[in-house]
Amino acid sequence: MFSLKNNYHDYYAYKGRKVSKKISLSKKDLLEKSYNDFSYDSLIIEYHKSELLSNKIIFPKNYKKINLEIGFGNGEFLIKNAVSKPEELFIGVEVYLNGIAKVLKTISDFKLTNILLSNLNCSYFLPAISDKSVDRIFIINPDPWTKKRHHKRRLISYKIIKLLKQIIKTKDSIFITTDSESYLKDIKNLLSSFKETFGDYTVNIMAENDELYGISRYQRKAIEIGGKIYLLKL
């Protein structure tokens, strides 16, 4: 892992800390040791090295679906899923190297064989995936860079959800929640102004008996204070 993001850094650039704490060694050792069998990082700089751009990745086609999470955080909702439906392919994207180690530990203690990780940044992972190939997609609470002059590093803009649309199989699979009414203000504001390209979406405050209500640490501290968890659903 770690020979990849020295070689090829431009792919892995990320405006904010990459390490939310220090990893000890033993992390540092499975980092290095288990990433890249559990990585499709060095077929997607691969693909974008090529001048021909044709060869994008393909997912396994022996899972009932494929579903991707972009910046899983700790892995909770991940390794969840992909503990309770062994028939399906989880992919994980995120920047954090502490996230991206936990998982690995998890997969090594359970033999997980349905988790696929990816600590590229989106706009480099995203292209390089075949077109309608993915069934859901979750963001489960975006960091809200709540700083005006921060706001530019938020991971919702018209690129991404370009992206993010070329890859899904059908509407309404891609799940996005926030309880950062600024961010999803942006967000609906983006998707009206592009209405003709995007297509309908709904926005829901959800009750604590949805699915993904309080399945991550940000969501509980959220709901802890009384803060509204809201479901855009595009």
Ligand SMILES: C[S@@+](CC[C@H](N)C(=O)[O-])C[C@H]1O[C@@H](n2cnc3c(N)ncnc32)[C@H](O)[C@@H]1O
Given for the second form:
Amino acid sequence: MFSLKNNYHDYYAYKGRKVSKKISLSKKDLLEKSYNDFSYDSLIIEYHKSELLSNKIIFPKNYKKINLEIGFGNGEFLIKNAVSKPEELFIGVEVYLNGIAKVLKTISDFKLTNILLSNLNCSYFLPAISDKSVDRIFIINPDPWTKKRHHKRRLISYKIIKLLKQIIKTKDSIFITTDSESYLKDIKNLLSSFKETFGDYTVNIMAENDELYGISRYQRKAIEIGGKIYLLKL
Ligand SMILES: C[S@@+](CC[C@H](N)C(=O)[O-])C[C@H]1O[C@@H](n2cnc3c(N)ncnc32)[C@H](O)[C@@H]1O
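Let's see the other form, the form predicted in complex with the named molecule, since the form predicted on its own is already up.
Expanding to the full complex; the earlier chain stays at the top.
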């Protein structure tokens, strides 16, 4: 994987917090040996180089559902789902290399075959995916970037929503959770301003018995200090 990352650094780059704190030698070795078996990154880069629509990624057809999680962090939600639903495919996109290595280790320990990974920045991953090919998309507590001058770093933008809408099969299948009131307000403003393009959406405070409640480290951190978790569905 590292030669791909070095040669096409821009596709993996991320203007936010550091994406690769020190990585152990064993994780490095695992990434080098098996990452490419569970990733379409080289095909995605090929697509960007050619820009041929016929080179867009088509996922294997032998799964009941195709799920995509963007920014999976340490992969807790991705792994839990992949283990409990072997008949579905779970694709995880994450720029944080340690998160990728962690999931790869679990894939190897439990011999999972229904996970695909991408270390690419999702703004390069998403345009390469075939239209209407994904059943469900999850973005669980994306970085809130609380300082106003950092708001432009927020993941959810017009461009990203447009790409998500392009690849999803049906409406009400994109799930975004956040504990940040200010981020929620921004997303609602964006969706309301482009209602014609993006269609309707719903937003709710997540109930404690919701299957998405408390499912990640960031969510639990927010819950512990009394925060509410909002669920947007579009
Ligand atoms: C606040 S963390 C949340 C992690 C996890 N979903 C959770 O709730 O614990 C956001 C994650 O999104 C990842 N991320 C941010 N921007 C990204 C991008 N453009 N492409 C892929 N991953 C991204 C970050 O590396 C980080 O791990």
